[in-house]
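Let's start with one chain on its own, the form predicted alone, as structure tokens.
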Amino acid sequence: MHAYVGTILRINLTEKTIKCEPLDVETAKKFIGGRGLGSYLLSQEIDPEIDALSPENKVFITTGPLTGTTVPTGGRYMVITKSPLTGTIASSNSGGFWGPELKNAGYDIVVLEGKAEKPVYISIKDDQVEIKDAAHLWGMKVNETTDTLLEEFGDPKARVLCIGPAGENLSPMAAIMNERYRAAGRSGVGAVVGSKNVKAIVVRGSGKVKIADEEKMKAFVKDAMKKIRENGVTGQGLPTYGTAVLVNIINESGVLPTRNFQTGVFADAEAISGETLAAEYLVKKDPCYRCPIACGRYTKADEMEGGGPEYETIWCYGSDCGINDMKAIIKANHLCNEYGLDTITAGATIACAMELFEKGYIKPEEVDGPELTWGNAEAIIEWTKKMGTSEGFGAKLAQGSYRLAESYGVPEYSMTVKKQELPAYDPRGIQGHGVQYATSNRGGCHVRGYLISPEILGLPEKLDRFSLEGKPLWAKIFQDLTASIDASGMCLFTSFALGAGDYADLLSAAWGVEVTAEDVLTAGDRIYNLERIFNLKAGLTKADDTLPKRLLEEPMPEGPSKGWVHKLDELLPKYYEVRGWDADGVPTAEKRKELGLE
């Protein structure tokens, strides 16, 4: 067995059974692993129309063939389930060290199915797997849960994955956390785990992932490392300033969403920049497994210290809420980690609430906490706590911005796609990235096809960010490559420096068979279409491939992107065409046959 370890660990919580099943390696290779294989298994095993929080939903925690190997950034795992936030397929990605530890214990995938009658956690020590009582852990925040389980497990080198109070409360913005600060953050995957009464999975493995050709792998890894270190983004910008290096870059392009996307320019961007974070609050870098980039930050603000914040977190709690107080942003990020909240949805929901308050939809008498006014640093801290515990008006916020705005009859104030909050790039000034947003299979998301790379950063080549020419094809290629990277177990950030041929080389050495760049992109196309078919069966339609009304109709009011709206109506039909979908966005029979998805 090469690259895979060959076993699926299936835990039925209703029946209290633990089974080991052999991995079908040919099917695994067809979808590579990780996101691809997990999406295939979910599609095979659940009805897409089920309630995401019902016992009928399943959770697939999947590694890729390169997870736990010697490849740079080979530490990723995915969580695939049906999302309670969007109703789409959810596939959330996390780093750290938990994924490699799972493979070292002898498992490619953990499946959670059914529902435990009371809170439990899963203990994995190689082939010793147990379902244990977690009554004493229920209600604990992430750090306390981690500390308690490491002590109980009796091995400080064990790795802990868990949910916080937000997941227990079934908030559709609940994340799954591992090693305290790493998050499978988006789409409410933590709520699905909480709905099954699972608090945590602690794992320790003594094995090692084997690959087919060690000599070839050494050569390919050396080449990949050289490219990563020599690249301006992965070798300089991210290592020096973390992802927050983007704050000034995006603001200077006039696409840093500010005050719930009312504009794309934030006058106080420098105060919340990566440069400021590094100069005033950075304690150390915090890299994931075998990562030469080390974009992770470990920061301290007053009594709070821990991992992050990332660029997206700084944006949604910063400019999106009109906040220029980095210390408050760091504290809000820390609280998200502790309660197990997706920072993007949490911060963006507060921003939406601030606009609803500003416009008179939310009344002062409803607000049992700090005023929801732009620039109120106290508000982002206190409302994050209240969302984490679903306390008072915080329970309403904890449902996300779409459900919040819809409850006041104005869903257009929610800056979401498919009910998931958009991240930190206003698509009015980045046309390709906007079509990627609208067609993302998991709703508002930047890491399903990061067209910021060519449209803003100029990698692998500089595109005119306002031009529509060729953008649908660029979106497709980036989405397909991203799907394969997610499936492989590597980090998406390597794609600033590496191309499809590099990933093909690494997979070739791991599997011991020739893999081409075309194979990598075809596998990504297969994964993307598989996810699309799941969503269509779940009830989504062409009408869901859209952007918030503001971004389609209200021209950017100022800055370098002034006067622009997003021209989705011109781009979407062409996108469907290059995808091989019909005019309603449905993969044609020919496309399904071509990809082996009949």
Contents of the next structure:
Number of protein chains: 2
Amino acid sequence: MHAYVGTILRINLTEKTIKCEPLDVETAKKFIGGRGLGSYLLSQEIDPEIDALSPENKVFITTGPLTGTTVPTGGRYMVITKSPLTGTIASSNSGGFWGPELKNAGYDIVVLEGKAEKPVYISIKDDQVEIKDAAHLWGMKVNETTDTLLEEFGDPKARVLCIGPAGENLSPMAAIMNERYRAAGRSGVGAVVGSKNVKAIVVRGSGKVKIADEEKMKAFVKDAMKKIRENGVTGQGLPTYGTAVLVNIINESGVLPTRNFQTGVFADAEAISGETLAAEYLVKKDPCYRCPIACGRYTKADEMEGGGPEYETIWCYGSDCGINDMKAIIKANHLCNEYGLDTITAGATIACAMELFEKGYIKPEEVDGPELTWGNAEAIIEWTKKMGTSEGFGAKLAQGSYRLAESYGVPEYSMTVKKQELPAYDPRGIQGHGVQYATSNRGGCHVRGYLISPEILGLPEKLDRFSLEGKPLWAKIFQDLTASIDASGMCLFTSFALGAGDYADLLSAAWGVEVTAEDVLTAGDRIYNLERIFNLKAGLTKADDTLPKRLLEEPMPEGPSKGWVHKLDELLPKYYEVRGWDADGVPTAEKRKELGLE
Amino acid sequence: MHAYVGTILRINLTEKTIKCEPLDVETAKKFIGGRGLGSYLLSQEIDPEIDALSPENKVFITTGPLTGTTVPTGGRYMVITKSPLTGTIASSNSGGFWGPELKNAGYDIVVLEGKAEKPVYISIKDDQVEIKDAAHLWGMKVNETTDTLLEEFGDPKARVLCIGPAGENLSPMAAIMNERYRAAGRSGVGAVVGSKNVKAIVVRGSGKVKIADEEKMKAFVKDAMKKIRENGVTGQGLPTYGTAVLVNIINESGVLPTRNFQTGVFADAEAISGETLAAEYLVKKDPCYRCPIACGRYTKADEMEGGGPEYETIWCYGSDCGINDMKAIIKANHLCNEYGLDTITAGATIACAMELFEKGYIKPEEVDGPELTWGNAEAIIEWTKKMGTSEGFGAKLAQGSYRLAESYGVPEYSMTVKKQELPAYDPRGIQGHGVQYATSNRGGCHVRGYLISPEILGLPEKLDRFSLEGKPLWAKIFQDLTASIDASGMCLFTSFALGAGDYADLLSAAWGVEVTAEDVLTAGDRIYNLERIFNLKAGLTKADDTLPKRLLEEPMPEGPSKGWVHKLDELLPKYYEVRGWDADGVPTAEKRKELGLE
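I would like to compare: after the form predicted alone, may I see the structure of the form predicted together with a further copy of the same chain?
Full complex below, order starting with the chain above.
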């Protein structure tokens, strides 16, 4: 007994075949599961140099060993594939209930390979798995798709994962949605699914995940719950305001990206804060599977309602576009969910377009919709729709900010790392966080090593956010721990309250073998290096480990981070060193051997 | 503008008429709304001496002025009617989303009067209101009723309130259920609805509640949210473990009623604790409308899943029946929700039956089901089903513990006040809480003045739980404040963090007039006295303000409350005095005049 179901469901869309394969449990444990095991299998099965949108790419939808168990937040699944946005390995993570349902149906992993001739969807009811015609679903938005499939499936408790029109249109900002408004959001994973002509996967399972040691697990779960409850972030801030609690906090540190990162202070932050969201638009909290934190919000703005917005959506559609209209942000959020768009890339791309418009690169005459001016609430709504359908100038935006800015010859106005839009923290005022931005294996990302935790929130200890001292090592440790948490099937947010030892305890109860904190960190290191090796084989180099020029050269113009640039030059070599990589950022033979990587 | 919609929907089932009447806003403000206004209207419209199950009784389903607004927890509705269990005025409160939906449809209150010839249900879609045939629904359990009605109504976002088989069978422990597993649980309000041949009310509204001062409201809501977040109970304990967090706390004070209140210490408390629930059976948190606390749980035990169990269910089916099997308790809870039973009265009645069986009053030969022995997990499940359908000996149990024990000539084994089962706190170790038990206007009840807050939890300040000093006044103030909170449409749980001044602020923003903390307490006093006067007219006397003999005469046998009895004799005269009542517990003419009551 080991908490894996033990079965991989492999669906070849070209051949129209469905196969069950046994999971190699020893390999699984080496990479834990989820992001780790998925990355390993992808590395084994595809050539990293292929075109992400070709039939040769594969999609691994993976659970972790703790997915579907009794651990708090144990409801995550991940999507691992080659990204059409970044060209790197992608691993996007989502919550809700789809992951546990897949395990209850009897599968740890679903693999999509090849390409269907015509649109299809996958129906999974325990061991009844079918590839079904989806002609009638193609073109539908996410809620309509979900309603239609739930009715066809005949069980309202089934869980629907699907893409929206953006995924069908192969937009590299297309997300995979589950349960209407949960998203495996980043890196264009929805476009890869769309490229295979797959619209959805509906799943319903009657089984139950079994683990090795029930008694041990009960005790560890109680302990973890207690720590989560007693922690200020997981026990109070996130439960009350959701992730949007960060708007005011980050603005007060002068690192809330505003008008495409031109400054880190937004005068109207309060109007788009978590406090305002709670006071005006919240309908209810909307928690994921077994989550004691319940950061999820369900909101309503006029006729539009649904999950979110998260802090990351509020920032990019808000301060980054100079928008102080919370209602417009909520509507843009719901539209992203309907079209299946990654909100960060979508909002940040509009922000980039606004700067290109302000600076005269984008001409008024080529814009077939609302003016791309800072603070134009109508613009964020209408351009989101047009990105969602790749209509007119929206088709250009739907390629993301890098390709947009590059088409005007000024890629430096795209606030991206590896062509993926940076999240809501200006690294000029958070030096450690900037290193992890530059080195994240999936490009600009905040959830691959959330140094905001020590550098701003003071967890597990408060670091000086401007200091460079020790930051490379902090970045490495956070990246490694995060990789293991993602691989386990738990939510990263637990890490405000839990440490490597806690995850080790939970895994040891699940697996029935002793697991130490060191084992957890080593597995994370292994996963991180595996991803890095994939990216190097895909053609990325040291030159890709960088930040937008603005953040390296233009000092922050105002506020509590005034005068700072990010000092990546000083930090990067030290980071490579603590990683055990050579001066070109390549894992040394010694490091590979230590981790058991070829 | 004043936060009321301004319309009462009156449905006469005998006459088959549907009428809209204007709400008298000045009267509404005097009694705030919800429990207050409903009690006023009931007092005006029915003779308190009538039979609760006769067509002369009426049911007022009322919202408060804050229901459906942006205030945290503003989603409550209340049911006011004469109770078939207690013969007193009943006012049962429920959360979820039904109340806001009713207001969005354009009504503050629904009145059911008369009796339909055949089973019917009420369909409300904004101003389209219909009385519809419910022959096909009669006999259905709650989930099936809900599924059927949602399909017939044709809008999955509609909200369904209904009764289960228990209400149809006129069991005085029948609840009104909404959204499957939220309950206006106590005092048999479901039987009154059943006596009118009404199975359900489905509602969907497209409107939005308007208030007087949006800007003021935003500021007050932000402030209230902050206080709720920063409070240990509303910000941490309830969010993490739900109400079941109390199991260990109350057991550690030696006041967890065990084996029908024979003792206050349950050796297996940990096995039925909130910590165990979270570690083993929780599927997700399941919050009500705009609630930052999110105490609601959604759990699964084998094939049964749904909302709850609450602390009150765990206690009465757990320690009170000598049961340490959490899975059985969860199943009993889900069965209560399916049959539409009040879990407290249902569980406590089984506990009483177990003691009657132990003492030889109930003979083995009359029991057509599992043996009624302490700790028999099968018994709590099977007898719940039989109470739900009034089958065999279950029909006798379905009358509640008072009528059961009385039928054997030993009513003293029924742990009730005014024939309603006491909740989960043995008053021998909590003297103030005992006074409010004895004087609660709806009989044995913990949510009419929750002195557990100061006496056990230390909020707003810690009182010596064994001391009598000042307790009558504490009871009065808590009862009054509670009445106003119930009347407002907010959840009582906010009162761990908020005080009378906070509710006054929220009401003043809603109404657009100045409201003080004193106004709030006076309105509560008015409501409390109004209810009292109803009960006196219904025939209740001072003699009904008492506690079960056991709690007054048998010292607690063990644990941290060992040796104590409840000292009601000393406390009651002082309570009457602080209330402004005469020595017989009748509100004086002066008091009535002061409160503007006839």
